[in-house]
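Encoded as structure tokens, the following chain is the form predicted on its own, with no partner shown.
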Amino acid sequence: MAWPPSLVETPATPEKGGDVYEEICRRSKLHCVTIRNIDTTARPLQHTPASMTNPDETGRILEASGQKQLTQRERFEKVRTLVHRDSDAASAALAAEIAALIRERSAAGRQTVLGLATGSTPVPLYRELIRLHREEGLSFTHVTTFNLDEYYGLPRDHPESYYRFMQDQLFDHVDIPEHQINIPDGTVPLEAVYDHCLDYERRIEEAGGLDLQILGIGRTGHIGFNEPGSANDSPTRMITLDRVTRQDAAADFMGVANVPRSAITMGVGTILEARCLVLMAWGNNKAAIVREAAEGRMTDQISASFLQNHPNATFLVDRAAASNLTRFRFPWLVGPVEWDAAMKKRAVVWLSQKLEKPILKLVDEDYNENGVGELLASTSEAAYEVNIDNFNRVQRTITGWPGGKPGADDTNRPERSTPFPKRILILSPEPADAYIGMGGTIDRLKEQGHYVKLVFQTSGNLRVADIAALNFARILLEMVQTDQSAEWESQTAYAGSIISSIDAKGEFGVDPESVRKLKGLILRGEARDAASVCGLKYHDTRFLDLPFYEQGRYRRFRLDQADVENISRVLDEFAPDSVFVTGDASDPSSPQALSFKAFSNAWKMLKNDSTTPVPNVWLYRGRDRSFEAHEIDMAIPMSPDQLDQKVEAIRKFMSVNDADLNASARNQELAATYDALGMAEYEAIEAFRRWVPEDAAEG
């Protein structure tokens, strides 16, 4: 493989300002004047735009070759971006070519050095590589490793360091030699850390250097360790977490409070001296941080946009992270585009958000001089008709009836008049999901006669802190000590192997059976009591403990055809007419996404009924970042009182976290965002997207 040359000059890359937009606009012929004060920095999108439906982006990802910017759209791009279809297409691509490198290598005889990341991005990449090994013989006898990074303080067999990590996710499932393995010791004693740091950069270069690393990027813009503030020449050390990083990996060791306070990283400086480095990115959530690494100013404060400086650097990234990007965000900022109903929508409604003016009060020259002059050009028509245009579709997701208003025209209305009542099904990844992002829509099919389903997809217990199962293990044996009966025999003996079992498996093990099933019983409880604070009753709600879940941990989860068989029965036994379905922005790696995914499958293996509707899926947030005011396709607004309620159901979670709890705060921006594009004053909103049949084949 040909390896790029140190440092190509390329073409400076616009910064944000005004008159860089104006060039922007006459380089695309564009029709507008001039444009001010763009902004760039609004949340990223939650699904594929019209824009994204192109095919994965070709081109080698190992060979960037100093190339910045593959066409004019990219321009604001200041780092190699690919975009592919989703994690799975981008990881074998990215395999393919690594396998490519190392029989390369191996066949002359040199070894392949790789610099290798841990967390859920990497997974599907290294799930690649051991087929890749299994099926088709890649050897990784020739292959040394180094890894970014490693908590300190925790032991090497402990579940959640990054040294069993790599052993389950990557090294126990190929051939590599055990001593050509290196992670960094996160249990040498704090005065021998300096030199294990250095002894660690040594071993790098007795290596020969980094042929390629690996990375992923963090919601602070991380990569490695290196929180904000490491500078672009940082070594090997050790550092303090940053507390959003630690609120990240909370799930993983059952609370923040445990999540270790430090970590040895490979410094940036370490980082930057690979001869090729890709950072990958999965998800919604990830789309901010991408654009500010990728177009952003290079800066201490977000350590992958050092990368920017990098003579062979590429962003591999899904469509969800890459929404946040000029080109696909604001295409028409970046070239022309074609103006359909959706991209008319989106770009008034960004431009009445931008210029704080109601839809109905923006004028010719708003237009005109903010980059969107074009959308009045292919139209023919003055402002007024435009506004008046996306007004009505914007009014229109607004109605009071989620499963449909019987008797109504509904030729406007979000959803079908018929039949009614409806089935509906509600699919709750975790138990909270569908009470945090749909609590008051719940309440409101149930009170306007619909027959509700609400189906939790997973028991949620590994979110159950061990203090939850030891105060139950506790009052059984209270209750005994008050009522001497020998019937009490057999619930003193579960009441102490539970406490005896979180004994022995410390603050960090991992839940025997026994206690994961108590755990998911307490949730279990808490989900039927948040139901009844819903209008729901106990017949209205199930529980399927999807197997994927049941026998995973977070970062570990593998879907499974029983799976998806499990909401395929659901589907076919309940044949509802509306189904709520969260989780298609989540991490690829989360109980959401999976969920999400199970649920997909089992749609295309729906049986087609020629002589009965197909139900209308719709999609809704839950933990995951709200969808936008132009995404949304029902809209559904909540009183004071039942906002109150919404929060008391949330509430009935003991393992819920404050930005839970803040979901009612996120219905009340959205009604202001409503309210500012002109739309009448409510005091919450919860927010819907329509899923089409053809995004399963995404799925």
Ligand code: GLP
Contents of the next structure:
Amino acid sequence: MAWPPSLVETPATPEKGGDVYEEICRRSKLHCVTIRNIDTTARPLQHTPASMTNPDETGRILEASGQKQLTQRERFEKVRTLVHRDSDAASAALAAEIAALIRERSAAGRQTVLGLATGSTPVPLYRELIRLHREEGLSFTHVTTFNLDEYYGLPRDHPESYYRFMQDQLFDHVDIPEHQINIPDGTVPLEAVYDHCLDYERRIEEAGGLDLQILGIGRTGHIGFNEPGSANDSPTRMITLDRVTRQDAAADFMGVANVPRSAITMGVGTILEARCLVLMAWGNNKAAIVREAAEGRMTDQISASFLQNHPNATFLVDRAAASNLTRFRFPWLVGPVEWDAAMKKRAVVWLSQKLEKPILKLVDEDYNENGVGELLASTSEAAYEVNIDNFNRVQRTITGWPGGKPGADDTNRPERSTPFPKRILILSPEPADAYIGMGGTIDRLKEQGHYVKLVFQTSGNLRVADIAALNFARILLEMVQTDQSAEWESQTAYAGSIISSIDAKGEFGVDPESVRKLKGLILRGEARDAASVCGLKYHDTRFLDLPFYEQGRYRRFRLDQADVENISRVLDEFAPDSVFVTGDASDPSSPQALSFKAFSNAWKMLKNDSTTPVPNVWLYRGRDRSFEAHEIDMAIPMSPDQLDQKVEAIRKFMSVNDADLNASARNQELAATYDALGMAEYEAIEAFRRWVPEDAAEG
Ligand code: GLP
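The form predicted together with the ligand, contrasted with the form predicted on its own above:
Everything in the complex follows now, all chains and molecules, and the chain you saw is the first one.
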């Protein structure tokens, strides 16, 4: 297989000064200048529709982007962006290309120098590389690696050190010689950090520079740990971590207070010197920053934006992370679109929001002057008709009957009226998720007489603060001392073992099974308290404690068939008429995404019995980015009292490190959005989207 010119050394050609890489850089600089001069708000002149109707692109990832013609889409995207169906598909494609690179170089007796990243994003890539090693003989003996970064102050054996991460996720499972692995050392004394960083740069240079640097992206737009303010020529150095970055790492460290304050990171300059860069991003929480980095201005506030100026940089993203790119969000700005009902609704909502005008006040000129004149032209309708039609579409999403209105005409209602009452299954990945996403709706469903089953997929014990378990153990000990009865005496050993386990693991350690079990039980109590706030009884809840969660930790969970079978049993036993579920667009390594995957795989196993109607499946959003107005199929309004009640339910999660009390603000924001579109003014709204199984991620 012929390798892209930027990655394979090519014999010198006299007219180009012997350096193909330089030539690509030169051409690409021209390319980048051209792109930067484009007014991205202008309407395009030509059309490139293919990728808008079929978003998946499976083109070569490691290719020199500098030689390409500028396409319409690239008037918005200033860096080559490949969109795959999901993170597994994207990672497999990249792993295959990396394997080919390694093999080709190894065959020639040469090293491949890889820059590696940590975080959950590269985990599927590493899993696939390990598989290629085990099953297809891919050898890493000719590979040298340099990791991007390391937390400062963490010993190597700390469970959250990047050193440990890399051993666990890759190095322990392949045949790479230890001396070919390089990771910044987070334990060097402060006065030696500068020299250590200089030495790291020198080692990269001595290895011949990075052939390929893999990158993730933080929510601040950082690559490595290059937080806002990092210059494009910054070298390897010590950096103070941004507040957002520390919050994002809080779950790994059992609370934000435990997250180190600084790190050693390769600089932006160091990264940009790699011959090829691939930045990966998955899940809709990355959608906003991916768009900014790919389409926004190049700025030191978003270090990933500097990839726009690299000759061979690619963003490799899944559909959820791509969803904010202009070609998906506002496809009519990029090229011709098929004006079906969904596209029209999306464009009308967008126009109304852009002009801050209610839908019914939009006029023909508003459409024409903002690039959606084609919408009117496509059906030769006037704005007036299009407005009414789409106003009604949005209006009809609003219902106070999330389980369907008995005896009502269903023609324009989101949920069917029969059967009544319904058997309604609500799946909550971690115990608080369902309350965050649909606390008000749970209450309504119960109040309207449906048979509701709230199933907690995982125990959520990793989110419980140590202090909650310690308090329980201390109370037991107090009882022994004050009560003096033999009954309590037997609890001493248990309480003592909980206290000493928590002491022994120290600030950052991993809980042993006994502590996780106790924390899970504490959370069960809180989840049931919250359930009763929402009108549910003890028997309306069920805890599955899915094994993938019990055996894993954040960013490193692995779904197993047993998880799927658990959900499958629930579906069979409960036989729901409607299901509420979340996690479809979450970070694929999160408990939410894996819980959803367990559900969608279980769904495929459902017996296709034509006598029973297929349940409606509604997606809700818990901690993830909320639905946008045009995505909503069912909107459940809430009164101020109902909103207070929802907050009260979430507050029951007292032992949880980061209970999400902003949920109610998001519901209020959505109500304001609907109001601005010209709908009735509600205090708050919870939103749902219909799940179409064909769109489900493959297991
Ligand atoms: C950390 C790492 C980055 C990584 C980012 C995103 O900040 N230093 O290299 O890209 O986290 O992490 P994740 O992939 O888990 O979203």
